[in-house]
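For reference, the chain that follows is the form predicted on its own, supplied as structure tokens.
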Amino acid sequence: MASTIVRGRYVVTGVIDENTSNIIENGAVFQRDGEIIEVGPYEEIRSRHQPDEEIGSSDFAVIPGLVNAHHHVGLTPFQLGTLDMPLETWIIARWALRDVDPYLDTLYCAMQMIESGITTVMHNHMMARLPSDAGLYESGARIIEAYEDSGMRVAFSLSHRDQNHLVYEDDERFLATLPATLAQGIRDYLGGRPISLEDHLSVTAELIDKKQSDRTRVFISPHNVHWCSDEMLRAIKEFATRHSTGIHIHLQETVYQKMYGARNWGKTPLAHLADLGFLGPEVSCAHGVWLTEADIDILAETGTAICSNPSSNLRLKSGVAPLNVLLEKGVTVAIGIDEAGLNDDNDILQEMRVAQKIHRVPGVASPALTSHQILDLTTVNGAKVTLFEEQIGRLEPGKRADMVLVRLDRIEEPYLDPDTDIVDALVYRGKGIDVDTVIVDGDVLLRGGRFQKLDKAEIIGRFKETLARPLSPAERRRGDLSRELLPHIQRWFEGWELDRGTPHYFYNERA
């Protein structure tokens, strides 16, 4: 068996309540085979102990591992060549993007989320129709194979949609408005290889089945819920139901996504998932910005967590989610990065102070998120939504040990007032470069900055080759069907008028 002690200047083991969190000064976590034995004064665990290793030294502090709540995938659409839009837009610009490796990008990506602190996260990949390589069973395996080899802990799931491909309405209705040389290159494209309900499911169930372990946790997503049929919905909540697993499913994530609610059933989209009996604590949703009081009370109702994502929000346009009225009302959040954050590098610090800094609302007396809450919203409910809530999110005795070492000098340099909370220093002022140490089970993945088990360097040449290659003609093609489609997207939506409801929060005025 093997044994360690994880010492730091302080020793955060979780939040009490959104003031305080429990702080041991000169603490220390005492881990044997992955589980925590004993956390406690760094004199007295090393005086009850004998571990087979000692880690970390004055000059951390130790948390509970982050968790970051939803993610899609490694090399973001900036990197591959497109810019920020508004999500209707961005979703066809996406089309260009250039095939990649599912694993190596897995495996890049997961790199960058160790090194922020990041042990578990909410991966959420989405296809639209089978890659013409491989099938859907091996396209999610090579997935959750190259989580499996970073050593982080993942809830994966494969998301799905059978309705509203282009637009807010059906297929065909807004295909007969286009070119005919243009329809028909969408229907060819739209129609290669296509995932049925029934290849969601089995492929799902083989996943669970095959894929789960310690580590790994198999979902079922629906991707939207005006992007899926009111069958699918009855049918992924069954599935889920049966197999005892979780639902991630994207929400509200924009106003014309509320609008279609409005349009379509008289009522939110989560009304409408209310009313199927498609909720409960089981079900998470990314996003949530447009959220209606009457939303919000549903979600404490039925015990349905959000997983915001500020900075993807701010991107693509998409606006400010409530988190203050959630968190009032008792809903449980947790906080993602969407795929890139604001600076395209994963870093869940600075998410996390993103997260604080934009729920400031003007006025002395208004709602303002403390650095404890981010906290809690990004180690215990990040827990909870991905199903890992028995095994980690705080550093106590019983729980797996995952947690992070982070360094204290940068932070500190040139000068901290000794009072400060370290709390509030590490969400003020932390970031992913200061994150030394990432320990998952006991197993040190990342030490001193340098990863343990994998060869950083060799995977990044091995992506490099793979993307030197030029794109290949179905890509191209693929390309120049999302250029010529985009201008008649973007005037589609143009002909909605926004909805102009009292806003959660007061931010400015005109005079």
Given for the second form:
2 protein chains.
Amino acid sequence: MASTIVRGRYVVTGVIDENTSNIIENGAVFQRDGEIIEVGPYEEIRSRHQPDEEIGSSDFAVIPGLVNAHHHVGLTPFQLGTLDMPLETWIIARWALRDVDPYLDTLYCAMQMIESGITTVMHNHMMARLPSDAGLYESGARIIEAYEDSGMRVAFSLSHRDQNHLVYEDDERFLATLPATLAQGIRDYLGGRPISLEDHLSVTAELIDKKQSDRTRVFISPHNVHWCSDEMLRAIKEFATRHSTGIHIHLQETVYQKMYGARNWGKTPLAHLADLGFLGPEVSCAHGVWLTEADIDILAETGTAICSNPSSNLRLKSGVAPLNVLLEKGVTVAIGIDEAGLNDDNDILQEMRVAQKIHRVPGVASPALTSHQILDLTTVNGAKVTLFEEQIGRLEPGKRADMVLVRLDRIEEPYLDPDTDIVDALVYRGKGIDVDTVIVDGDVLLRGGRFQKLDKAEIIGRFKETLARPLSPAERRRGDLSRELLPHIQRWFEGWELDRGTPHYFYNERA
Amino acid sequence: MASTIVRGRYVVTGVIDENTSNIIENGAVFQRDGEIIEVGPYEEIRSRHQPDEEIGSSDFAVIPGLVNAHHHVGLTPFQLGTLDMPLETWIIARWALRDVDPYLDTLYCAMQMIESGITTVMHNHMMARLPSDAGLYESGARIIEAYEDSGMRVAFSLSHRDQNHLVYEDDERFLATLPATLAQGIRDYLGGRPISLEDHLSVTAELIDKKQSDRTRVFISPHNVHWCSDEMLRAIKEFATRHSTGIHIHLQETVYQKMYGARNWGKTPLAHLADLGFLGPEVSCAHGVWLTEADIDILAETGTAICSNPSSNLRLKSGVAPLNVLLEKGVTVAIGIDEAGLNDDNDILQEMRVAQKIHRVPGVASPALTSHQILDLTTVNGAKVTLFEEQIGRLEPGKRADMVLVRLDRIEEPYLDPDTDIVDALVYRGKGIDVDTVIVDGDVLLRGGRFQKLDKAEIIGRFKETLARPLSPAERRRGDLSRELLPHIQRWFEGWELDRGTPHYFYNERA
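Any chance you could show the form predicted in complex with another copy of the chain after that form predicted on its own?
And the full complex, kicking off with our chain again.
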């Protein structure tokens, strides 16, 4: 229990509109026991409050804590040995990745995120990355404990799927086309650890019951529309309503997923979700690259949100999401790194910049995301989709004290025009390495770039030790299976003639 | 005069094909007086040569020096006070930028480039950024001297234009549509420093005569097709042939430039250049975003190169260049940062990654640039377009000793799958901050991240001093003029209905 004054040359309390943020020059935030009590000019705040501690100086900008609105795990697929691929093959290549300790993997990545100014994350855990010898509840609980130890806020979910595990059709129909030994190997692998919908719901309920706290929300997550039966989607919607929690789902990430909808239901996967009564303000959808104009209207009407992942969409050949159109129509959009980001290092400031630049459509009058909009997506909208909207997103009295101090020296080196808006400076030039201090709920997690409660070197050392052991027979078998299966997956999708309709965006031209 | 062994855990001597580079594990390069004498396993090289000095260790990867194939000046427009805009308005907003000392501006930026592993740059100087009180020759010579002092290789050109200075039509016709006082102010500004084609040719000839050296080439540069009369383009082609030098030109950077061609010549600007007999292997074209399939065939047939600038193309709303198609058709493509890059910091490793990720087109069988291709574009192809092909691009006996040592610790932290190709590791995860040592012609420019011959702090201090003075009346007048003119420019281009044909790439879809 303590009080702090946090000061900076600029205190950005929040975004006002697409061209303006509320910026207090030589400003300060006074917080007590994690609650923001007052925000204003430093001299005034200083004269009215006697804090236990004062943090910051005119070398810093103070901004609300940033939200990474879509994330999976720690070490990236590239670190574990998989190059960027199209999502449809990449997800099979992931089978080959070695097991990692979920606690250390999460804690390592939480440190990376904190170092770039992330205070809240939407963590959606992919089941393929759970160690096969641990129970489902225990694995989820360990991941949440890593976030608890890191000090971050998290909206956590375990993702679940009950169909189409290999390609976008029934597993047995696809397996029937494979060599018999390969098919049997895959059956053994997929059947090796059956998790029923009932298991999934009861484990999620138990996590909600035992692990939710001020900084932790537990969501429920069907993996993606084509991977889930209608029955499962209905049960999950009902579960979320009953537990008053959020639903996080992947949606129309690739052109194949959109086309699957047309083939299967005669409509997009999102339209199918609408028919099921699945959508609503508690639902956030990752990616949403291949959204039609009608889809975007549905999102706006139902209050369903999109968590966009620009770098991941490039790396996995998914494409570029129609962010300008989504924002024009009033859809809630947040930004996620999706476990890697452009530089494979989970830097949210870098991802904010990618989001800003990639959606700049040719034409002098075409829309373009301002830096203020980008900051809004990663603060207020991030807070909305993680259901922390009441607590965070702005530096205002009554909100929780989640904030980041960014050093200005490198950003302004050797010269920065004195009329430059500090929000533009951060979005155009800021990087994780500029983050000095990170505070969550008034607790100082990082200061001077150093963790205050975690021994980073020790944690990384421990993590490295677990990674030094040779691959187990099960890991090697899984890797062999994945490598043998991959060309079949590739060929199956090559059989689809891709849609070539009119794009939302228009970056170049053939004739 | 000295000899060195340069060693690394990996020595990447050059790219073999799109999936392979020649990589010597625990390798070394022996160079004497700037010439590479032998490359091979460290133990063998060590047993055969007694160098004056040994550089490197197993902590490093050694790669050929990287080439930034399109660049203008030092401080970025953002640093000087201009946000990203569409090229057509941005180029007018640049009038408002304050004057900078060309020597210090260049030297500052050369240091930035060296720190990210760039050893050779295509520097194309925009005339609007020359101080109005210095002669043309003196300005060019000072910029080249900055490169000499930095130790970098440079292909330098002063860009020239003789028409359409405001919008894409005759100046006087456009000025007639403006309020009379504004029009007169612009006439005074444009007429304030007339540089004739004869001046341009004679100054370029003088720079070739006096400033060319082992590390410096002087090119000639018409700014862009629509900015140059046919007469000027013919004279420049003739000049380049007579002086056996290169031509660097901007080409079809935006959709408006492509449409100007259709309106003016009934064909693309590139087809117009072909008609003029302008193209050839000595010609490199910056950007080339709006190239048709027929244009790409012309480039391939004439051996004309493209210097692509992916980040700049996003920032200035130009679009995404059809790199996959260019490479498929055998066009020489190099990569340039265009004075800023994604992060406004001239990091070529970052730009290589942007180039790799942005051209990943949806579809499991669609092309995607491998890391080896990306390295080839920034080494061998960069050497081709700067006309240093004989000297650099690969670490091979007989080539000049331009190389970069990249620290592996951060890239491999905390784990990197042991089967990972080091070229993938560098392109997926490398950043300027990982560059430790940079060598040009055997001279060590940077070591342990520190400049060996330059006093960085002193240079930056001196640069800052020149930037601390208040704006001059002339700078303020120019800024006011630019701000008053901008809405008129914007409106003029808003009058163009944009082409919406079939794109080369297809990132999303409306229906």
